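Next comes just one chain, in structure tokens: the form predicted on its own.
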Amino acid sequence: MAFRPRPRPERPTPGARSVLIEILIYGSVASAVYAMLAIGLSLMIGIARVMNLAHGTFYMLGAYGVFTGAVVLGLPLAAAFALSVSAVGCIAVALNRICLRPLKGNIDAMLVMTLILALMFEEVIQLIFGPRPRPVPYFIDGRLLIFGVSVPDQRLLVVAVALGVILGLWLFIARTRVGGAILAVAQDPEAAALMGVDSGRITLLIHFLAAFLAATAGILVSPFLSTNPGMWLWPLVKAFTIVILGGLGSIWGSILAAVILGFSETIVSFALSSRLTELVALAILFLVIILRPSGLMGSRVGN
């Protein structure tokens, strides 16, 4: 799951300025993707009280959903995008009602159930599409020259859409009545229920939003990363790494941690090797659990 460009043998050795610009650009792409994944997981942990090991599955389903819509059905990419994120959100809501709600309060059973769901979806996708990676068309097929560095437009689109989605989510939570209900449930579910807030509906909404964010991340990277049945695992590991680093349930902590992980991986990729990027997340996760289990910004949603 490396976001840096593949090395080209014919390219001359880039100068320090070009390398710095590439690190800034590709670090921003990685951070944007990780932020969408982690914010959804943070909402699910902080509000729905679900440690969802199937969260990475929504990332995978989003990518395969846009492949099905755009390549198999021949829909315009925008329509395939909308259809995919909507379908994945509805799947998440259905899974919560059918599989997770009966296990409410039983954390161990919920962890096992969500892991079973993740593995089940991987097998189903492999049966339907096979093990081969499936190519997804670029939403924007072009390149932009930024301070002498040629950057694919698709990667810039990832950053732009992620910023728009995250800003829209913040405005929704901070400025709307439903957002106020979400914050009330996050802070005190029992008090929110006494005030007339339907925590059950809020929980379903959170599952939809979390899946929507993960699916959006999977769709945006699918044109330049491998779309395959096992692609859910490392995004899940990195999402949990970010949530733990940022502080369980802290949205702003998740954003900060996503930037830290995204740029750390990018720097390691450029300085050493792209094969070492997955070790960065594991090393950060190990150190945080040992040195600061509470994360960077505590555990309250909305911090």
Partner chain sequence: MQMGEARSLYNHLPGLLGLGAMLLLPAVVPDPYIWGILVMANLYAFLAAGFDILLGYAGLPVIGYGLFVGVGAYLAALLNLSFGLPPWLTVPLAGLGGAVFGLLLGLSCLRLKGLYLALASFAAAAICEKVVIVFYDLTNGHEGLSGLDPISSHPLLDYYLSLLVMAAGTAALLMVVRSKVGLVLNSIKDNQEAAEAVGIDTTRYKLLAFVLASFLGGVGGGFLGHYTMHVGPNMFGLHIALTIIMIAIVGGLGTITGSIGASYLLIILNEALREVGEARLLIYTVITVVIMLALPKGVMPPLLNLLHRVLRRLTPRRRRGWKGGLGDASDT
The other form holds:
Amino acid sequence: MAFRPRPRPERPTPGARSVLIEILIYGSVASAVYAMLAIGLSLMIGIARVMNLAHGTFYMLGAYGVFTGAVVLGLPLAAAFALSVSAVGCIAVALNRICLRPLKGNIDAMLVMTLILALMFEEVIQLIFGPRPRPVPYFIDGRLLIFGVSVPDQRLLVVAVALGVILGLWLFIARTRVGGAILAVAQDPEAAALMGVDSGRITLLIHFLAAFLAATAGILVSPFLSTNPGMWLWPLVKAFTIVILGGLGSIWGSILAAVILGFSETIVSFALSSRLTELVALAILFLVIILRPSGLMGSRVGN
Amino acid sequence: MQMGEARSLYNHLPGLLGLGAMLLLPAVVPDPYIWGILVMANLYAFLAAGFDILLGYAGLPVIGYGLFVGVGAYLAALLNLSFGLPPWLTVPLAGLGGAVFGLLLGLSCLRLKGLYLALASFAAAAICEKVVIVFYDLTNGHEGLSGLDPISSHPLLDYYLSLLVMAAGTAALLMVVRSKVGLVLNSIKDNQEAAEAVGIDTTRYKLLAFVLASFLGGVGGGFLGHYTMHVGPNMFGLHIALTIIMIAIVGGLGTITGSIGASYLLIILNEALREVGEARLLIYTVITVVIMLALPKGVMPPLLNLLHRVLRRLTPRRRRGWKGGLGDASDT
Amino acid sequence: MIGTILKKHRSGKALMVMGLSCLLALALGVLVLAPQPAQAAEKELRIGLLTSFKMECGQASINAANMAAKELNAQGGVLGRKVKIFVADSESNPEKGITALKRLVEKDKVHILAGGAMSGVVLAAMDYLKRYNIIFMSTGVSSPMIGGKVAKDYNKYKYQFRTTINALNLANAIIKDELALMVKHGYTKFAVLAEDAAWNRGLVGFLQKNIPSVGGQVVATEKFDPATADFAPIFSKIAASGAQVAVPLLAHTDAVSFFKQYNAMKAPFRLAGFNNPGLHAEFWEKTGGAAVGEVNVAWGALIRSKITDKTVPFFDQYRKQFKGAPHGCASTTYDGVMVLADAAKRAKGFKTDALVVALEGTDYIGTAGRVVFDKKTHDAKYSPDFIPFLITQWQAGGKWAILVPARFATSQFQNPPWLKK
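Having seen the form predicted on its own, please provide the structure of the form predicted in complex with the partner chain.
Below is the entire complex, every chain and molecule, led by the chain shown above.
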């Protein structure tokens, strides 16, 4: 037998325990991103009655917005962030006014229109920034050691910001007058109108909020996921999967479903192969629609 | 009787003129490169007409229409490459394969409309796309299968075959939608409950729409695969389906024939815009959005309207023999 | 909005319809009447470059082909003809690629085809070569199936030649040069980390089978979709397998994200494999230094190193002209065009059959080494005597060092900073 050099001591092989912790951490990161995407979409479908297949576009625009602000213009990160989310929010409002309102609630037309709009924005981004992924620098460097698993801070930031934003949204809806108006429209649009709530303005507000959430998600993941013109599609599919699994219009249902999807994808990619994660989302989407269209909570309003 | 005949001839005039123009086109433009583009225009017109049955007549937004195109393409490719069946056999079989998938999807989505149907059909198509990629031993994954037998040995024959398929497909669909079926489908689209209340078996008619559309999708996919001698997983995907959907919308939903005009417009525009390079898909989408907002019925109905007005001015008054009405396509 | 404007003016719709009809007529007109290049065709040597505009390989191919054409034209062209490059976008998609190929042949009337940035497109295109009686010089694709098709059905596919690598040769270089080097440094546990694509399909099995022959051991194999954006679970799995070295096989993956995530995790393994997007002197800047420690297989004029007399002048000229270092597809395309010109001179014409014979007799010193095509597969020979593979590493401070072969070496292997021992 030929002599072979003895392997040098490496870091100890991570055992089953640390794999579990990793699943816990990466599952939470994925769930946090999905929750931000899905809550906005759920509001949009459940309250504004807009079937928006361009929702993933806001996620993409958020990422490119922060790239433009932070890398191209060289703004400080906070400024780039604020600029990006407000710009995306305004785009969402403008899209509603220009392209969706004239369709007067025709759901089929809305579906097709928003899908074509998504494709249009993909092309616009591709023309401006090129088809190749654009690198966004890390917002915070460094890593944290959690039970022996080293996790990049950027990923933990995603979870922290998502929790903050979702909590803020909940307080806004539960504690403010405008939030009350949103709830009123959600429960009974006609009654709300009689009470003097302008449902048109609520619709626009919801578009802004939904786009804000999606853009925030896009911005937070842009440093470690790929920022490219096609990045809108899968987050969109996953957001719809969550919204339908959780039940349309139910925020808590969306959060629960986001956690379910985030963790099942992470478990599948650890246990089997990361090639299958998208199939997981698609299979859940298809099966839930076919077998239990009302989702875990909430009701069907999609038709 | 005479009046009826005159009317039907009159109504078919634009269609006959169009068909004549298409038959003569290769003589006017003796360029195989243009013929090749027109083959694509014919195929996309055929596919968009199939989609029109679903969305335009039955009100079923099957965004995953690519499912049928992909199934047809891969079935034709496997039959041709593994068993050596010639294209004139594989293309109809591809249509049957597509129809089987259409029936399955239709059965599993019977109660669905709107958002749910759109998402379920998208998911079905995307699942098939992923499955094709994962099982690359049979399908060759991302790169797809190449080396299919060409449709014919001559570009001119390709053109006429595609024209034949397109004309036969749209004529058959027109016959279907002008029969009772079209009316029933429309009533389902407007109000399914009401249709059921008057005793219509809506399930059967919806399944019929699914089967018809998916048969066309399968035939189109198989033809496309043989024509380019290659099939790939992206045929299941959103981009091809969206191209088909845009053509159906620009042409005018619920017209069948509108798809032909829109397909010629958009496919030729697409090729002409190659000079513009990267902006062409953008121009494409912008045109569709503007048309959706400005002409919700699509381009073809108003265009036919215009044509009729011109024709009426040209024909002597006494031969007209009927008043108003502009044929089925624009009778809206 | 537009709808309401149109409704106010009754003729609006008719106007719009007429406008669209005019657009259709215009589009048809552009197609039919566009400057027909047929007359000039006989005074030019037209090379059609079919490549993917959105891939770095595609951009580099376009640059390099134009550069080669310019240099040939400065010397009076080829057999008195000016070389002109026509480009068409395959959009990384075989169907679109076929449409683009038809356009090059039928509309632009090119005499020779070159390029290719995705194996699937070239494999689909190969079925058209006999029909069009035209040569295709592949300069950016590495699937072994391409050479395999030529070997299997010579009469049908003899029109296909390739200046770039065949992944099987690459596999040999990875095992015998790159991974053997890692074993020499004491790292014997390997994990194969391959994107799921045609070019590396045979390669994965080859690596699994042959890594033991140099004293290594494969402890894990992970395949992932090239569209993957989040590599963290994959890296964690590799780490959990106890691998000391991961062997990435990347071409269509977002390599910048890959390396940024690898570096951010401070993953407990080295990367030594093949990373096509990383074959670029500016990869260091793109990853913000996250590529540190990466070992990669390179060839051609990627690094400013004197492989042949033409390498350094090519590198400098390319960088001057295009404001950036050449990508891997640049030198193969440049050499490909030069080899075609050389073959045309020897064939004394541009007839396809004569060109095939002349290309088979090619023995040309290019920027990457000595180009000689294998008689059976029509692949350029890659070995120390012909075109050498270089084992490279990104080292602290952004230095792209050559480790192997010894005659070009500029440095020794170094661990990534967080894996000192």
